[in-house]
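In the form predicted on its own, a lone chain appears below as structure tokens.
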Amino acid sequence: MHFAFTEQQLEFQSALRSVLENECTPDHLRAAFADPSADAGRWTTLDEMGVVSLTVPEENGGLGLGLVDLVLLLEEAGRAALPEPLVETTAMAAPVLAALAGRHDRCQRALEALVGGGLKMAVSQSADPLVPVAGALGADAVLMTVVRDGIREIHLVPTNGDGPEVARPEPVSTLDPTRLVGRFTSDPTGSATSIATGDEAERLWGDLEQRAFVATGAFLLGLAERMITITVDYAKDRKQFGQPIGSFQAVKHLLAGAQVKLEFARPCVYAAAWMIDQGDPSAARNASTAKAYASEAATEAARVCLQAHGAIGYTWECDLQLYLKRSWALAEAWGSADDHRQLVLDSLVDEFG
């Protein structure tokens, strides 16, 4: 078996970090700080290279690859702090579009609006008005999900329009604004709205949450081995003593052993990535398994980095700040490492005990 990505995958990787690495600087990230809702045009970028559809069949207009060929073009996200929702376009909600374009209209129009036009999505995982969502306010629809008497349900929420039925974010002040943390007024699900209910429901929102997990344990990995070349660089310069505090042993050791804890979850991320595409059984654990070791491998750089910098690592004129942030709350997102831990630790006494 061959344990590596292919030359395109490792080709895709390379070009979009030179796009990033252009479009997406520490200075557009503080345009986007003081700015969030401005459109700087990298999603538009993004959707010309083919990245937003990535994961959407050919014969709906997509490139029809899986999350092994996405899981380096997060990574490069990560390591960028990308503002634009890719995670949750990309990764979570077109695969569920997909599967249900066929027999769904409101599917088949956001597809098809999705690899025509960069369309934008989050996902909630609840209507619960007081529960906050990532992306929703610069959303053009929303994936939301809802348990009722016992049945789950998904729906497909507009953002905009007329009507009941569709979902107002109201901003919600967060350590990173460049997130579009956004709360709705309202539960805007209804019958109309409904795209799956029942064990379709279950079998999709299940899919969805593992992709999430490992998409955002990619995204994790490429925070942390950015604030960590930080850190290395500001080590080299940064004197005391009449020489570099990356001299020291103690700084050393801060910085080696936040770089082990990277890359032990690297192919952790990787290996359930691909048993996600191959529908292995043990996918869901390994999707848990993923996201524990990538949250702690970012926190942990967080951690070494702002102690490597001292104080001044989380002033606005230092770039770790920006990376800080995004990773402190991705940590958390769709669970935290120890959350991931029970998850990891129920699936082995259900299996074995």
Second form
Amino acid sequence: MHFAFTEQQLEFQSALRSVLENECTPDHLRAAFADPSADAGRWTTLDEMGVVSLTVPEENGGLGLGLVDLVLLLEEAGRAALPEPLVETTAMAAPVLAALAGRHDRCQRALEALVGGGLKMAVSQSADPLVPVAGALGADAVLMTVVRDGIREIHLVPTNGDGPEVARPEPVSTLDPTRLVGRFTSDPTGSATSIATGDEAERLWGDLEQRAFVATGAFLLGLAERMITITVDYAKDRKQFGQPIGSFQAVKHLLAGAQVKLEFARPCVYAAAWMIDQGDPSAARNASTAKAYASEAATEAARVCLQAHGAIGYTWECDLQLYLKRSWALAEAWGSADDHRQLVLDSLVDEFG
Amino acid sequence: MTEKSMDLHFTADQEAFRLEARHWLTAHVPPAGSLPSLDTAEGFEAHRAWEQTMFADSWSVVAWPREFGGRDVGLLEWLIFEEEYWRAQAPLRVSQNGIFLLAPTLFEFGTPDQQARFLPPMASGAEIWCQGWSEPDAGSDLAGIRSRARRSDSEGGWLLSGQKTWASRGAFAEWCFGLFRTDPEAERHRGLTYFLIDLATPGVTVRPIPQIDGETGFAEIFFEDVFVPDAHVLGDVGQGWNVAMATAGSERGLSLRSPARYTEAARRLVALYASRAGDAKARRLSGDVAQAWMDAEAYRLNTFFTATRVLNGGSVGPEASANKIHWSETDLAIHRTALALLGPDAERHGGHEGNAWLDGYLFALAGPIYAGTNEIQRNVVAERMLGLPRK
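Right, the form predicted on its own is done, so what does the form predicted in complex with the partner chain look like?
Every chain and every other molecule in the complex is listed next, the one we just looked at coming first.
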């Protein structure tokens, strides 16, 4: 039992934090709100650091690392509310591409583009034209699953080029425009885009979803911590009745409650990442625990941080909104806390019922 | 933080230790619920006998050095033992105030003579301890202690007077550890001294207090010129607050609350849910059942995260307060959910299935109050983890 990160993992985390403190500030986020499709150069920086291809095997040019290595970096991305699709590309899609690269040229080329040029991926749980897909408007390619006649298929679909088998996203207006949400008005999947079917597709997609739960959870941890930090600073500074509002127990207890939730969400996320890397039989249940806990922690942090700010927190001017909006979206993405509680319970009843 | 990679498995030696503990417990633990409540005179002695059974085979204080009756195992092995202890549904520890709260303080501040005098009978259950901290006017504001100790040079010791209250196990315990004011001029945290007091000394009056469940789990203790020799002062005279805070850290943090009691209760909650899974009521409560299990799991994982830090030279600071908030609320949530599942059966008391959950709920209700109320703990989290101003 050694539940800790290595010195190297912690150093990588602090290196990324320094970079994002310069390249992903609230001013940068405001610029992204104004023009979500503008390239701020951050993705290139992350690519050069090896972050984008971190989960790609070394023989394919990546760092060959796992989710335990990635979660701390995703926490940093969350702290900065990074707009670029690190969860989708690095945590979710890259391992699927790597698993199939030997058999599909399409996957091999995508993997090369990911390692060499920072290919941006989106991931879609269906080909339903009504289902919104995060990052669709900025993605170079989409990993998409459909179930036809009870058989799962996974498709790798480009977002540019000619012909029917190209995913052409139509913008969906969302509260946080940096999410670049779109929907695909025609079903772009076909025999040319198919990369896995049947049992293999079930297994690959099931694993992808577990990584999605944990990676999104890690991002939410960072968002929660950032919101609490912003609010603690505000509560130390803002005076009413002649003293900082952070000296009042009513305010202290709100923030302490959020901090306790965050403290206990963290090991849930870290342990689930390790279990996924190990192929542990409890990985699915712990991945759901991680997402449920992180969603609740971020939702609670968002609520009390807005409350502790008072009216200023309700303004466009206040930086808090940049992090609130992302946490609201991600708390629901890849399953809400409620969804995951049901998954956890089903698995528990199977084992202990 | 070393170059060792994360690894949540136990070693083969640790798993062998687990099996050894499991074998012993399987052979010796009395049937679940067969002992009378430890808050009765009869139950107290039955629980003391259980402590002696464990001590005879060196299972009562596994993490202590062998010379005091332990097995000298590490923190992780202790957590493994606790997992097996709770899984076996073994009795509550009547000696818990001594072995979990006082013992860490004795190891840190006690003289070799004090350790040799007090630790073995504590480990065997021959001497059961209670805690004398709270007073009628010093609860959450513990530094408001007024009970006093007067110096008696002629006798080579101190004369204690005043009143302590809410002393768990106090109705039947033999010994009490407590804080008394030795410097009447000093205020608040200064001028306090930590005493080890034989409750059979003349001048001690113990008055049991019936609890919400009707039993006498705690007591108030009156002191009228009670003599305590210098040999029974723990730590330096006037340093009682610092000595006591070491114990408080134990109570709130790692040493008292092993995660196993919650993971085990959560497991039984899932079984209770599964036995009623067809009910509409159970379905409505499914989210609460899952959340209660996850709360216990989060506590377990956080404990191993903290234990790894401690084993690598780190310490438990204000996180102990976050821990205390979390485990006490988890315990409440588990039991409240069980009672909700039981519905009209929940109020039955004495012998029925509802009984164990109801007793557990009553016990859980005390959790957010003792060891520093959760409101005080939230202040600690806000001030010492988040850095919010005290005033």
